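One chain is shown next in structure tokens, namely the form predicted on its own.
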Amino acid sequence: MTLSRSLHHFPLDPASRQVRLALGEKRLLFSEVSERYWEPKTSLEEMNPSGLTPILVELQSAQRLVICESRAILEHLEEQYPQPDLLGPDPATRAEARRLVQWFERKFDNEVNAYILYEKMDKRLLGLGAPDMANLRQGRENLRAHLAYLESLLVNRDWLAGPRLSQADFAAAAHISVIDYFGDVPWREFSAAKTWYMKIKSRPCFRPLLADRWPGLAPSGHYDNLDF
């Protein structure tokens, strides 16, 4: 039986990017439906009551499976398509990968995205005026603290959760890549984090993200440069 798969997403949404990276790494074909989640969205809310992306739709014969929100989608992908494994070979590594995924979903989102992405992206999309410079400074200061934490992890690890690439790396890359789209990552100050990002940025699953563009939101000059 043939299975078709589509992902409803916003290209600059970190949660959507994490799912796109996982789908790409598992080499699962899918079509993309770009959603303007900030506009009236009756059809989007019919699939997900929150009206938010990402939403994965799998259609096989007459059966239609709709999976909403990144956590549910990623768990589904690990259960149904276990190779390659994106959590880890042992309980400790899997627990660490899950911890770091939640770190980015909650702590990084609240302390960095809520300042930088809100001021540079959300306010533009919603027509709420110019960025607040005090909020941007706070977000950039918080970002440095998070990058320093990543540096501390990478001192003794090849990847964030351990010796293998995992969902933790995709969560981090999904969030940081949107900040990098706007040119706000101080890479020169964090060499280990930059080396890690260059490795993940060079993977085939990451290439579609480098092609992302949104009208009125231009990327930084180095955004799609692998040797930045």
Given for the second form:
There are 2 protein chains.
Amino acid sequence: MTLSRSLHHFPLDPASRQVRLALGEKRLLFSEVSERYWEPKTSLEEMNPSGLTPILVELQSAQRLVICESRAILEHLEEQYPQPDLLGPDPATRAEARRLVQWFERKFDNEVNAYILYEKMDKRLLGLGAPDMANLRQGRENLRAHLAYLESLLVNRDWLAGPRLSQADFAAAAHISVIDYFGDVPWREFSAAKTWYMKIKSRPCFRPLLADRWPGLAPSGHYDNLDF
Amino acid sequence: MTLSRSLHHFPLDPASRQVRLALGEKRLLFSEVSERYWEPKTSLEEMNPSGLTPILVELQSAQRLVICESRAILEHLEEQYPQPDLLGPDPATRAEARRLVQWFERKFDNEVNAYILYEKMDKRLLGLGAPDMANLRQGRENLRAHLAYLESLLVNRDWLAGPRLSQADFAAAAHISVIDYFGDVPWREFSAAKTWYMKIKSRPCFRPLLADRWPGLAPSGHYDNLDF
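Let me have the form predicted together with a further copy of the same chain next, following on from the form predicted on its own.
Let's see the whole complex now, leading with the same chain.
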């Protein structure tokens, strides 16, 4: 029986968002601690030697369980709080959900976040100057390829990994919602992806993300609009 | 009952190596298909849309299960073939093992592989010319910080995540062994890490990795030496 639970996170970090969505979907209550991971020598490194978010802290009677990194947290949640199941009932479905989670953590992160989020968010937080336009163009071009891939999956599927909502949808929504915060998602060109995003944006677990704001980084006008 | 199993991999890809070590430790037989992931339009993309290794194919009676990406494969192996357990018996141990797996996939990959493997391996495979010396120096400096971190863990632990061998050791060994293939690990400065590597290098699951060779990329003299 967990008595209290807190999540150390950064509101615009895709990995943190994915964990918040999974916690919300499983109706697990948690308090939030917002962390400035880009500032040196924070207490963050004492909890997670990598200095990165997210970190989940669970207190159970006298025990304090500190779980670092999204992979460890997400698998922990499936093992300890299996309902609703966000991976699927059989090996093929579970493999497909985890394949797509890694797609976003590895491929999307390299091909989209490294351009768009680096230029629009990291540079701002780190005080590294104005965005480089060539990099932004490259990131937007790469984003189109990723959206086209999602579109191709959604032609035959209700959700990204199959007939049921899964971690794959939360991985995709966590990453794409941060790009959408900065107004860079060309929704009009990708109608199946847009319909999917409207569905996931309407879920109760998504509501806290729509309220996120960061000083100096204003969201796009349609960011928290359910009918965008 | 799995009738046959094959792994599509690249011998010097750390993610592929991690899966080979886990399969070997669990004594699961598999055939190997070596893939040139850097060549365009291979059959690889038909199996895994990201075009990346590793991919595990399991045939069970009439069913063909294709599992893409190391995360999905490693979790699948734990779920379907739980003995020996490579994550641990309790939530804290499992969280620690998975934290360190993600450390290597995210932090080590960004800070070491992106310099040393990019300069010495990727550029060679892609025909991009000679290594950049400043990048190599940066990669080696970052590698020292990672080895010092392992050293600090191994002062109080037999294995990286605790008293038992786990996926964390295989993640570390998979990554470091590729750097060691290219002769860039300063073992003499890190005696606890060296002792740990000797232990893991001596395991039967490691033997196939020591036999790996790639045309045009010769290993360092001590690469397959158990007493280095």
